[in-house]
Amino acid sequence: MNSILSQDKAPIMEALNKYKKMRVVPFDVPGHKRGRGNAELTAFLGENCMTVDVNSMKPLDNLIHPVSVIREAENLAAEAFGAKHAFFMVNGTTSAVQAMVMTACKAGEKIIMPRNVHRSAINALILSGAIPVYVNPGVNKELGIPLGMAVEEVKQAIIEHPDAKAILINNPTYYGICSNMEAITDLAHQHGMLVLVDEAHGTHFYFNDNLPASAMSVGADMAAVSMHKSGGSLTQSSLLLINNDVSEGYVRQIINLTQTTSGSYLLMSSLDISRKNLALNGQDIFNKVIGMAQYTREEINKIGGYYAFSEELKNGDTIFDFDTTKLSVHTLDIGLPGIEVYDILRDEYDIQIEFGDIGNILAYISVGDRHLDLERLVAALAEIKRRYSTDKSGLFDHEYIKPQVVLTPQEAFYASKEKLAMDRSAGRVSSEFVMAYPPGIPILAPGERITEEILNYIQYCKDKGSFMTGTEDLKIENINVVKEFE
C-alpha cells in the first residue's frame, strides 16, 4: 500500500515550485532569466514555463550525478516500471538506445539485432565500434510490414556467433508488431547474453493488463522507453530502465558520456508528473484508447478497400503478440500508397497522422483525442477512396530488402569515400544512411552493398512524396560509398 501511495509524489515537480517562492535572485545560467530577458519568448512560451527552465543548483540536484529530488524521481520511475533503477533521459530515446549498446558492447564485440531497428541501434554501433549480428525479420507480404524476430532464427544466430554479448528486440515494432520476448530472453541468459530493449513505442505496456508484456516484466536487462510517445511527457524526454545485474554506476557514466550536462528541468519535470499518472491512473487511461483505436479500426473496414489490422495477425512467433493501440491501415488496395494518403490527409483534411509509408498509413491514437476527432479521421478515409481510388497494379509489395552486410557501421562510416550520383552506385558499399523518416528504418545503412533492388525502393519512395534523409546530400540525388571496395 506504501508503495502505491507514494506515487502520488512528483519530487522534482515539488522542488521546483518549492525554489520559485523562494524568489532567489539569479546570477547563473540561463541567460534569459527566468524569462525576463527575453520578453517574446516569455510571451509565446508562458511565464509559468520560463520560471522553471532554471540550471542545476543544490535545492534542484543535478542530472549527472543525482543525490536528492532526482534520485528520489528516477526510484519512484523505476518502482512505476518494475525496474531495478530508471536513468532520466533529456536527449531522447535514440540516447537512451545508444547507452544501452554501448553498456553491453566494446569495440569489436558483437550484438544481435534486427535489422528493421531505428536509425539511433545503428548509430549505437558507429560510436561503440559494436558488430551487428543481423537476424532479418520476416516480411508479411500482403501488408509489405517487417515482422518480429523469429526465435528459431535468433537461436541459430546465438549458435553461429556464441560470443555475442547482447540481443536487442523491438518492442512493439512501429506497426505495433511484438517478437516473443520472454522466449527470447530465456534463451539469452542461458547463453550469458544480456537483453536490451527497444521500448520507445511500448510505453503503455507497462501500466495496462491488457497489452503484451514488457521488456522488465520478461526480466530484460535493460529497456530504453520514449515517455514522450504514449506516456504523456515533453517530446525529447525518455527513460532508461535496467534490471538484473546490470551496473546502474556504470550505466550513468555511458549515459553520461554523451548526454548533456545542462539537464533540462522542463524535460525533467514532464518525465516525474507523467510517470505519477501513468501509476496513478494507466489503467484506466489505456483502456479508453485501446477502446478508442479498437472503435476506430472497425469504422474503417466498413468503408472497404483499406485494412487496419490488428491481433488477427497473431502467429505465436513473428507476431507473437500485437499492440491494440496502434491504429495501423493498410491503403494499397485503393491503389494508394500510404504515404499519398499520408498527404492527402494532411494537405486538404488538416488531420496530421504519424507517418505513411509505401503500403501503410499509422494514426497515433492517446488519451488527449476526442470522440469526434476520431469520426473526422474516419470520414476523412472513407471521402479520400471514393476521389482518389484507384488500381493498385504497379504499386510496391513489400518493404524490407534484405541487406548484403560487407563492413561492420564503424568502418564503413569513418573509412575514405567517394561520392556517386545515386543512380550510379550499385555494386558499391554505401558509407552513409538512406531512410524515410518517419519510421525512421534505414533503407541502406553504412557497411551495406548497394543494389539495384534498393536504388529502385529508394526512387518509388522519393517519386510518392516519403521524406528521405540520411545522407550527406540533402536532396538524397548523391551517396557516399566506400573507396576501393567494387
Ligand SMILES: Cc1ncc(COP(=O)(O)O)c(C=O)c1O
The other form holds:
Amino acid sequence: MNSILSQDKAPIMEALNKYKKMRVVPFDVPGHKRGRGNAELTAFLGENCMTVDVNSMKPLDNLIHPVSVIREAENLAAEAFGAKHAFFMVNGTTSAVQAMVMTACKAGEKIIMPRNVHRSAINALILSGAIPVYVNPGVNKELGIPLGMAVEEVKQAIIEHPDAKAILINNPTYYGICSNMEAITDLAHQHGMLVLVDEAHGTHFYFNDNLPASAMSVGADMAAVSMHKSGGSLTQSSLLLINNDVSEGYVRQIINLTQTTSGSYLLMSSLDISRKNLALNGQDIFNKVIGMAQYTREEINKIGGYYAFSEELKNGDTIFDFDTTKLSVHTLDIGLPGIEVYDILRDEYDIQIEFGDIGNILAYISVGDRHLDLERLVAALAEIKRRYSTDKSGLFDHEYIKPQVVLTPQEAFYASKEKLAMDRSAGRVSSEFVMAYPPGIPILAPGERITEEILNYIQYCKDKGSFMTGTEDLKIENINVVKEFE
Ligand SMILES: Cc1ncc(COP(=O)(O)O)c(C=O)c1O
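Could you drop in the structure for the form predicted together with the named molecule? We only have the form predicted alone so far.
Below, the chain from earlier opens the complete complex, with every other chain and molecule after it.
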C-alpha cells in the first residue's frame, strides 16, 4: 500500500508499553489494580493482559474524545483502509452498523436494504425509527441461499422511494457473495443517498489485490468492518470507516450515544496491532488464506456429494463477485442439512466450524490454520458422507422467505403485545425477531406477518438443531405478537 504515515507504528501499544514502565500508583479504576486485586483472574488471563487493562488517562487518550494516541492509531487505520476517518469500536460491528444507520436516518426516514441483513441492521431501525425499504435478494435455487441485490431491483427501489436517505449493502454476505457495489454506489450518489456497507465479513478485501472490491475503494460513504473476524484482532473490536462528506464530529456524537465511556485498551491495542500487521503483511497473509481455502475446496469437491462453491457462481449481478477465502459447502446432496453436518463435526470429530444452516456449512479459514487441520476437515467430511449420507427427499432447500412487512420494526417492537404459542401465531404480526444464530439473519423481524410457511421453517430449523434466538421466550416456544384490538 502507498502510505505517508508509518504503518509500522502502533501508537496505542507503544503508549501502553511506556505506561507499564512508569510504575504509576493506580488510585483509579479498574479495581483489580493491574491484576493484584484478583489473583485467580490474573492467573487465568496472565499478568501481561491485566497490566494493560487500564482506564483512560492523560498519556493513553480517551476513546470518546480522542486527541492523542487513539487519534493517531485511528489516523493510521484510516490510511490503511483508504478512509477519511476510522473510528475504533469496542462494542462489536453491531455498534458500527447501528452508528451508520443512525447517522444516515432519523425517525421516519427511509433506508433501502436487502432483507438478508444481520440483526444489528434491523435493531438499528428499532433504535432510530428509520423505515426499511427491503430489496429482496436474489436466491440461488440450487444452493437455496440468499445472494446480493440486483442493480435493477435497487434502481426500482430508488424510483419508488426517491426520499430514501441511504442504501445499505452487505459486502460480502456470510457465504462470500458480493453485490455490484460500485454500480449501486454510483446509483445511490446520483440520487443523493448515502451508501452504508456492512463489511463484517470483508476486512481482508482492503489488503489483498485478488479479492473483491472494498467499500472505501468504490467510494461508499460508511463501512462497518469486523477486524475481529478476518482481521485478527480480539473479539468485539471493530472499525467504523467514513468517507466523502460524512462528518467525523457528528458520527462520533452518534457513536457516543451508546458506546461505553470505559473503552477497553485490550480491544483498542488489538485493533492497533492488527492494523499494523495487515498494512505490512496483508497481501501475503490473504494470498495464503486464499490458497488454503482453494486447496480445501478442491479436496472437498473430490469427495463427491458435497459442493464447495466459489467464483464459478458469478453472474455479473446478484453474485457480482465472490470472496474466495470463504469455504462454503452445500451439503444437501448427501442427504444432510448443513446444521447436522455442523453437529456431527463438533460432536464426533472435535471440529468446530463457523456455522451450519439448512443446506450449507461454512468453515472459516484464516492464516492461523495449519495444513494438517485442513486435511482433518476434509477427512471428516469424507467419513461423514460414508457413514451418514442418505436420501435427501423431505429436506428443506431454501433459506429465504420473502417477508410481508406490515409495521416498521420500531412500531412493532414498542406496540402493545401479547404472547402466543408459536404454533398458534399464524396470521399475526410479530413484535420480535426469530432467527438462527449464526448467521443471525432474521427469519422474522418485528413488524412482519407470521405465515404457516415461516412457522414450518422455524420448526424445521428447531428440529434439525439450529441455535434459535430472538424471542423473549428463551425456549422459542412462544412469540410476542402485536395486539390487534386495544
Ligand atoms: C453481516 C454481519 N453484520 C454485523 C455483525 C455484527 O458483528 P459483531 O458480532 O461484531 O457485533 C455480524 C456478526 O456476525 C454479521 O455477520
